[in-house]
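One chain is shown next in structure tokens, namely the form predicted alone.
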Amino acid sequence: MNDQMTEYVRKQFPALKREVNGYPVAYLDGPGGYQVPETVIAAVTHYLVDMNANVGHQFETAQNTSVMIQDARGIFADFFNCSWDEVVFGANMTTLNFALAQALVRQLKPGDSILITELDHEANRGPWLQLEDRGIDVTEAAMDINTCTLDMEDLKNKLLKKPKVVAVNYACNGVGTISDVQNIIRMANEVDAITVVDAVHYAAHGPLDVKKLDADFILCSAYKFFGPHIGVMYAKKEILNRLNPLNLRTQQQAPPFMIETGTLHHEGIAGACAAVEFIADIGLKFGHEFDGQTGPLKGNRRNQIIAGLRLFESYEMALTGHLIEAITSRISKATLYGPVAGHPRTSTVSFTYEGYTADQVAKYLGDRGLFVWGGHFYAIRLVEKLGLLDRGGLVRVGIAPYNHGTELDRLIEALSDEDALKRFVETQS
């Protein structure tokens, strides 16, 4: 992203202008969920003073909710590579993946088996390890904890179990592990499992393909990219029409609506289409560079969308080869956990400081304006395995599109500060 792009991107979150103790907030908590812009709560907004209704009905505002969740399923189509009728949202992707896990369970028998990872969310190992109450074998991928990534050999060596599901995520919100989910859904497609990929901290970060990953079911969160806080999943029409999942006998019993239970969260809906509308935008109108690898932009929201999260990505990682290496040189007392360099990664970098806890860290930045998460951020196996959960676990820096240069330059300074995290620590004791 160049400086224009950057400035123009900025300009769009009127959180951004928050201050706290007279300091600029600096929004570094992207992988806990991005800040929206105005285009997002415009849609909110309209749709709750122009359309809120219900579905169903024959006055105008149900007509045209209706119009708008499928003209929703249009986008998000456009977002996956897929069919419309392969989207399915809710309320949370936690929500939508114990849904998923009912639905399959009542295909499988005791003795089945599950595999998930020691990488993954907790999001996509809990609906699994829920299961082992009916008699379901669930077992765990190794992660490699010198290099935060899964153990290849030993998820091949659990593939040869010939697991029922193979769940596991593309990137871990944890430390930004980007794993080759391609290879592994092929190996898992040659054991015949059905595949489950948690998505929702790599989809704000590079584009998903449905088609080329051939996932079975792929699981995001809109508030992770610019949106309300609403859950979309990939579901392969094939693949979900034939599950029985819980619902009530008034659904539409078809793909995608049968697994989608009461009524939707409409707002919501409407708002994480502006926001993937958002990331169309700024391809269309910066990522010119992209034109004849994606295709034609114009009239292409597909295409738009692909350039937005690669411009994103390429300035995200500027910054974040920038912070890791300011840290690296400078904050002799901090640890770096996550991919070594050369290995896909996200924006993310997580690190420990010596003699102080995550979450005291973190209290203390924040009161400097600077919003990072302290803790396990719901990737509790991962900090189990990396010997941190006792101790406090990370400290979390994630860089979104709207964080800028001069606010890590403000984030190095403050750690650098340790006399003042010191006196910090000791005020809140």
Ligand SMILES: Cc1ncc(COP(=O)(O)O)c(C=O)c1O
The other form holds:
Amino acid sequence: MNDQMTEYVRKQFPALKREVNGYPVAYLDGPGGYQVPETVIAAVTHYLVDMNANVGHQFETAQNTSVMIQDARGIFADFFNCSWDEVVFGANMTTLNFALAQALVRQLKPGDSILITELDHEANRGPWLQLEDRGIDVTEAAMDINTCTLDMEDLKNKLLKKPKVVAVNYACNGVGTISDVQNIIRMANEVDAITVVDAVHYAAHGPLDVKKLDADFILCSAYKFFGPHIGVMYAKKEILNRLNPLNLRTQQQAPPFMIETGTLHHEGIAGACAAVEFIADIGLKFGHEFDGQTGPLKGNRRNQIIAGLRLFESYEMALTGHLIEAITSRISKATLYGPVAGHPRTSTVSFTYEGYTADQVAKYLGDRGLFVWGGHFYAIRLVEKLGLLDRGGLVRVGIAPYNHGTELDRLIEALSDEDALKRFVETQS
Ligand SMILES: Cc1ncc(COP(=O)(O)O)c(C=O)c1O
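Right, and the form predicted in complex with the ligand of this protein, after the form predicted alone?
Whole complex next, starting from this chain.
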């Protein structure tokens, strides 16, 4: 994106007006959750003012709500490249994944195995690990601790056990590694495993294409890509149809409804649609270079979404390169963790700072309006494997499209000022 586009994007986010201690806030906590553009706020408000109702009634607002949800499935069908009846809404990714695990276990028998990974967020591990209570054998594919990537040899060997489910992330929220999910799904399909992809971290950084990936389930959270706090899942129709999810007799017993329990988060869904439309709008306005690559942009929301995400990706990657270079060359006390140069990654950069815990560094930066996270970010297995769990974990910086290079300069300056960090920590104790 050029400066004009950055300026346009930044103008959409009212949260960027916030100041802390006289510093403008730099939201470098994107992997924890994105800020939302004005259009998302407007869509939530519009829903609550003009349509607020439960579904299934005869009056106007209830009918409008049903139409809104049906349209939302269409919008997310473009987001995933699937059909509307493969789009499932839920409270968040974790809740959807528990529902999925509970549905899948009804088809398994004691002794069956499930393959998870060490690189995954706990939300794509815990729902499977708890099935050990039911006699399911849960195995982990190892990660290489030097590169924070999946050990593909280990994964291949563990596939020889013919797991019934393979649960893997697309990108790691702890250190930004993008895994070769397409290849993993291909190998999992060869042993007839059901594949569950956690795309929560990836979804903000690149387009999802379920047709190309051929995964059975892909889970996302709209709050990680400009939307409100709801979860969204792609569920391959023929697979979901074979399952028997926990639900009520009042539930429609067909995909996608059969795994959606209770009343949906209507205003959240309305906001999530606006989030996808925001991405598409950026694609349409600024993505001319992508026009025609997969088809025309005009009149094709899917192509606009792809273009928008590709623009974000190239913008974020340029800033990520700058940040990694600056940390490596200027912050001698910092140790970076994550994939080596050239390996696919997102704009999530994590490090430790010698002599200080991640929490101390994050608080110090927060005091200067630089919002980053310190800890394990629920990628607890990764942090444990890195030997950092007892040492306070990692400092994590995430770069979103509304971040600016000058914010990263401020970050580097703050990290270079070790005396200021020391003074800050002393005042806290
Ligand atoms: C990679 C990844 N997976 C899963 C989750 C859980 O998502 P949710 O908060 O929607 O349950 C997160 C949240 O941080 C995440 O980053």
